[in-house]
Structure formats: structure tokens, C-alpha cells
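There is one chain below, alone, in C-alpha cells, taken in the form predicted on its own.
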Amino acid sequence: MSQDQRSALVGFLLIVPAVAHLAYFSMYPVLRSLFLSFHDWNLSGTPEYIGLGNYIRLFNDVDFGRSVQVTLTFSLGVSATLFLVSLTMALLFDRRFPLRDFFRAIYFVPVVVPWVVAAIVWNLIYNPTYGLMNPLTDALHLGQVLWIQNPRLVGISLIIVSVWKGFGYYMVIFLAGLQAIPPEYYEAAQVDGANRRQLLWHITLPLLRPSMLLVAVSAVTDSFQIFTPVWLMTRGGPAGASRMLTIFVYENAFVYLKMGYATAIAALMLVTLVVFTRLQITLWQTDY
């Protein structure tokens, strides 16, 4: 054996653990869930094939039609909320002033603090008695709000808290982003006479464009799969105006016991991420 193909064989045997584990606990769960869409079961006995019979009752349930428009609505909020937000904020700190490390850090605390310990906080400051928001409501003259028992407000008040739980991660993707700008562009722009606005539009924001499908593919994603803050904090209500599509999958998979209708709903999730992930890459026309 040569020495190349020693070298291949040692590359081969220290991948094999990592494809192991990513086989096992990635890829077998999500062909199983698809296996089981196609069958009825309980978690109980053996799997009965049903074959699109999950898929058919999906585009017949109310629940789940409404669950989609909550999801959508949600996930259109919270990503395009964080999008400008996080890019705001990175334009603002790629700038040098006093303290800016400092702030940088402030505003990653919420990223690093476990979405259990966010939900509780953003319950107390959301209670309608006690509450932290309510000195603003009062000062506002709207008296008591009912900020997450309200079908009306309990969307934004959820997208308020992915907003803030978020933005500081991918401000960070930004902020790596503008840093991977090399300066001489802006010099040979500024020779020309451009301005801060003709920088902006003509150098940063087109270079950025890799940086922008990371964060619309990453936020799209996450806002979809939410489920932790919801649960704790809404548990899909009031009359379902938060129950999004990861809250119904759990109540149909562990509350009624129907697994088979459950990982259909999975799937379909999946072949929706896969496809809006495909238009985002078209839309920001990278070589991705």
C-alpha cells in the first residue's frame, strides 16, 4: 500500500464516527418520520399502512390550515423583523465610538440566555398585573394589555421575543460580514467623491449579499421550527392564534397519540424549508 493511500484510509477511518453519528441521529429519524407518514400508528403495536391517507386528511383539517397561516404569518414577521433589525445594528457598530466592544457584548447576552429562562422572564414582563410593560401602556394611556392572552397581540408579543432573542446572533453574521469588505473599495469610491449613501448602496449592501442569505435561510428556518417560547408561553392560545405547525405536530404526536398524521405534517414542513430555501438563493442570486 502506497503512502497516499495510507494516508486516504487513516482520512476515511476518522470520518467514519462523525458519518456515524450524523446517519444515526440526523438522517435515520428523518427517514423513519417519513416512513411513518405513510402509516397509521399510536406509539403502540405495529405501524398500519394507509398510504397518502395522512397527506389527503392534512389538506382537509382546519386545524392545520390555520396552524400554516399562523406559522407563516409569524415566520414572515419574525425573519424580515430580524433581517433589518440585525443589519441596522451591525452598520451602526461596524462604526468606531466610545464602549462599542461593550454594547456589542450587551447585545449578544440575549443569544447566549436559554429560550426556557427567556419565555419565564418574557411572561413577567408581559403579565397584565405586574408586568414591566405595563408602566408604558399606562404612560400611553391604554390601560391594562393583554399582551399574550389577546388573539390579537399575541403574534407580535411572540415576535417581539424572537426579535429579541435573535438579533444579536445575526448581527454577529453581519458584522463578519462588513469586517470580510476589503477598505480599498471604499477608498477608491471615496476618490471618486462618493458619499456615505452611494457607499452604502454601491459597495456594502452588494457585498453583503452572502451574508444576507445566510441570515434570511437561518431566520426563515429558526422562526419556523420555533416551539420552546410558544409552548411556555402560550401553549398555541389563545384560541389557537399562536399555534404553530411545530405545536400541532407535538399535540397530534404526544396528545393524541397520532404519529403517523404527525411526521406527515413533519415532512411537509420539511419540503417547505427545502423550497423557500431554493427561492431565497434565487432571490439573492448567489453562485451558492
Second form
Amino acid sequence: MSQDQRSALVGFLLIVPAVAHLAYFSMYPVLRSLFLSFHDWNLSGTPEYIGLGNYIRLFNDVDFGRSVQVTLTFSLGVSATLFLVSLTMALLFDRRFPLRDFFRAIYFVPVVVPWVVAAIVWNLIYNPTYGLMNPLTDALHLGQVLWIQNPRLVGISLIIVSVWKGFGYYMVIFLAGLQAIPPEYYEAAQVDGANRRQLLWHITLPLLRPSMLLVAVSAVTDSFQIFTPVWLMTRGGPAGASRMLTIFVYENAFVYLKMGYATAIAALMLVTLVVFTRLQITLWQTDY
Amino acid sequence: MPNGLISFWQHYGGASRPELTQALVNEYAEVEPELTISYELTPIGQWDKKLTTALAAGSGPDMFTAADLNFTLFNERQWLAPADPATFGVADTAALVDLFLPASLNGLVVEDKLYGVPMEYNVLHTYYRADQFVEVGLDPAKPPTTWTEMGEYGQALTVRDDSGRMTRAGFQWPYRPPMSNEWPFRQFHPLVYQLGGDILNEDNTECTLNTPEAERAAEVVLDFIVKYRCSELGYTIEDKNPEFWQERSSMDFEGPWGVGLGRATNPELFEGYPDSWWITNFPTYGEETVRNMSPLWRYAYMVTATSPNPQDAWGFIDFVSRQQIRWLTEVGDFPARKGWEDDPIVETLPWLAIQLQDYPNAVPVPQTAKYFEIEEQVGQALERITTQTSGIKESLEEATTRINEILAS
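Same protein, the form predicted together with the partner chain this time rather than the form predicted on its own?
First the chain shown before, then all remaining chains and molecules of the complex.
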């Protein structure tokens, strides 16, 4: 065996554990899930092959349609708000001012708070009797607001929680993008007489485009898969107004024991997310 | 001679029941020293999913306690082992069934085999704060008996702060979350049934929620919020039952276990009965009532079909079910097994006579393997109604359509 062959063999052996781990814990569940989506299976016994039966049923299921609508609305709301808030905060924190690092850390704290803790805290904040929002709603003469008990408000309330939890993370991505812009560009533009708005519009935002795309696609992907806070705060209610696709999958799989049907929904979600991921890769590879 | 390890899973729904269970596990170790029982508790919110998925995956415990809502599903899937009458010291299933109170085993006997022994054998009663009745000028000796009176009394008992927020609910209806769908369903069912209607038809093949009886029942639920303002969405922080004993509501529906809950969580209030709290029968529509009903549900001991030690598990169940007086006095659970009715200690539990009056009216939820899907649709309909995002008739029509689709699938 030549030196090169030995080296290749060692390299191969070194990656075997990682590949095996990935294959067993990531690829196998995905493939198994796809396999089950063509079967009728209630968790016990042998799955029964039904072809496209689960997928055909999905398109006639009113509850599935509502869940898609709820998920898309939530995902769009969270992504757009996260994008604007985190970009604005990053632009503010890119400037020098007293206690800047302290405030950066403070705004990042929600990112490291576990979702379970955040959901419990926000449940109390939204409590219509004792909640911390009450003084605010009283001051605005809004009366008693049922933040998560009103089907018309629950989506907005969950968007607020998700933005609070996530904007620190995306702010850091934007900050990294801002700090990667060479200062010479600004200096050259200022020499040419550009004002602050022109600097923002013609230098900062165009050069921040890769970060923007990353944030946009990541935010959509993350919000599409949200489960924990929704389950803990609303259980998909009231009246199905927050029954995201993840909740719908969970209920079908583990409450109604319709594992085949649940995996068909999960497969459709996977396809959607793969499209977004592909979009992300394509856009990253675009030469700006 | 029993020999080996028995795994026993149970839901956690308050301190008194697991305390007695653990004591009985310890005592049984002296009766059967070669047998070890591993007793594991799971919070009630995670219980059904954990148990169901474990049973489905074939990794369940040897024995467990499960709500009778699950029984049809579990039995259809052949996950349960039948009881051996000999373990209970009798010759056949008929004699085994005869060890228990009439109707307590309804639905748990299939093809002449018994698959579950009730741990809890519950109907609902109205618990009320007698002292708060006096405080607002109501006579505690004349508690509410009808749904209309529940609203009127609830209205009088409700307390609000200067901003208009409710600080004491006169009568809090269960809403999801934090309550699970099980509770709104459980309390809505008798409202329909008492008028002669039901959720499903007799053979559970068709939904019957698009009826005047169901509409009237839904009006009652909505009245508690809108007309009487004694109940509010979002008021319950954790669970409405403990909140009665935490003095956040003046009236509540609880099973016989409410007594044990009160003793364990607020002994000062509990000991003051009947001047501090007292109990009355589950309400009806008064003269309009077509048939009386208090919702029946049970948690039953069951043994898994895959257990290598089913006889040993049933032996332990026989042992715990013979401790009727301890369940009654230490937990407040109504024992399903006969033999305690004439015990002198019964005389020392004055609420028992009132609770017993509700048992002849016990009716369970529809016994169907699709119960949880139906429960979700009924829950959503009630949420549309109580949040007033849809009218009563439209909401019930929509639920009927969806439930019929589920039943047909």
C-alpha cells in the first residue's frame, strides 16, 4: 500500500464514525419517514402500503388546509418582523455609544433562554388577569386583552414571542455582515459628498445583501418548524387558530396514532424546506 | 410464588394518590418479598402520549393506570391482558365482576373478559365555598341545583378589581389551555345529554351535535362568560380544580377526589366544612331535564399483553383494590370494589351521602377508538363559541361535518 493509499484509508476511517452517525440518526429517520408516508400505520403492527393514499387525503383535509394557512401566515409575519427588527437593531449597534456591548449582550439573552422557559414566562406576561401587559393595555385604554385566548390575536401574540426570542441571533448575523464592509468604501463615498442616507442606501444595504438572504431564509425555515412555544402556550388553539403544521403532525402521529398520515405531512414540510434551503444555497453562490 | 420485577406506570394528579400507592407498594413487598414493583410517575399532561406511544412500540410497563377514554383503542389494538379470576380468588369472570359495584366496570368487560379494574371511579359533583355564599348573601344550605342557578350564583360570587378584572371566579368553566380538551368535553357532554341529545348516536357512527339540544347546551356555556360573567377565558393559570382550593373560584365541578385534593392542598379550608366549603349534586336543567347525568370517567389498572408477569401484576391490583377504606379516607377516591359500604367509617365522611346520589346518573363519554379526534373537534367548536368568532349553530354544524368525516374515515 502506497503512502497516498494509506493516507486515504486513514482519512476514510476517521470519517466513518461521523458518516455512520449521520446516516443512522439523520438520513435513516428521513428515509424511514418517507417510506411510512406511503403506508397506513398506527405505530403497532406492520405498515400497510397504500400508495399515494395519505397524500391524496391531505388535499381533501380541511384541518390540514387550515394548518397550512396558519403556518404560512405565522411564518411570513415572524420572518418579516424579525428581518426588520434585527436589521434595525444591528444598524444601531454598529455605532459606538456608551454601554454598547452591555446592551448587545442583553438583547442576546433571549436567544439562550430555553423555549420552555420563554413560553412559561410569556404565558404569565399574557395572562389577562395578572399579566405584565395589563398596565400597558390599561394605559392605552384597550381594556382586558385576551392575547392568546382570542383567535384573532393569538397569531400576533406568538409572533411577538418569536421575534423577542430570535432577533438577537439575527442581529448578530447582520452585525457580522456590517463589520465585514470595508471602511474605505464609506470614506471614499464621504469624500464624494455622500450623506448618511446615501451611505446606507448605496453602500451598507447592497453589501449586506448576503446577510439579508441568510436571515430571510433562516427565519422562514425556523418559523416554519416552530413547535414548543405554540404547544406550551396554546396547544394549537383557540379554535385551531395557532394549529401549526408541526402541531398537526404531532397530534396525528402521537395522539391519533396515524403515523403514516403524519409522515406524509412531514414529507410535504420537508419538500418545502428543501426548496428554501436550495434557494439559500443558490443565492449565496450568486456573485454580487 | 411471584418472583421478579413488575414495572408500574401512573399519572401524577396530586400528592395523596401516589403517596398511598407507594405505601401499598412497600406493604406488598412484605406480602410478596420475591416480587419487586418499580413505581414510576409521569405528569398528567404528558401521560396519555407517553403511555400510548410506549404501548404501541411494545415498550410499555407491565401494568399502568389509564383513563377509560383510551380503553376502546387499547383493546382494539390488543395491547391489554385480561384479568385471571383466580388471582382475585373467584372462579369466573361473572364472579369477578360481582366483586365490584354495579356499572363500575361498564365497558371494561369484553367477550367475557375483564381488562381493567377502576382505581378512580368518578362522577362530578359541585363543590362550593359556603363561607363565600354567606359573604354575598346567599344561603349555603340552598346551593345551586340548575344550570341557570350556577350562572346566577356564580355572578353573585364573582369578584373584580377596580380595573374590572376578575380576581375571584364565581364558577370557572374549563378552557384550553391550560386545561386539556378532555375537561370542556367532559362538562359539555352532560349539558347536551340532560336535554335528551348526545355527542354521537347510539352506535357511535354519526355525530348528533347539529341539534337544538346541543345548541341550547352551548348557550349555557356561553352564558357563563357573557351573561353571568362568572367565568373567563385565560383566568385559570394551571388547573381549575386546585384553584378552587387555592381560593381563586367559589364553585367548581370535581370528582370525589376533590375531597382528597382539598385535604392535601388547603387543610385549613378543608377542616372548616361544612361552613367553609361544602358539596352538592351535579346540576341539571330542573324541570326541563329529560334524563339526569353526571359525567363518568375512570382511571383503571390495566396489564399489558406483552408483560411476562401478568398474573403477578393482577395479584398486586387485587391487593390495592382491597384497600377500599384507605382509598376513601386518605385519597378520597370512590372505591369500585364492594365491601366498604357498611363500614362504620363511612358515617364519618358526611359528603359521601351526597356524592353517592350522583353515581346512579353516571354516563361515560362515547366509547370509540376515535375519541381523541372527536374531542378535538368538539373542543374547537366550543372555542369558536366561547371566543364568539363564530355563531353557535355554525360552530356545531362545522363540528358535526368534521366528526362525521372522521367517523367515516
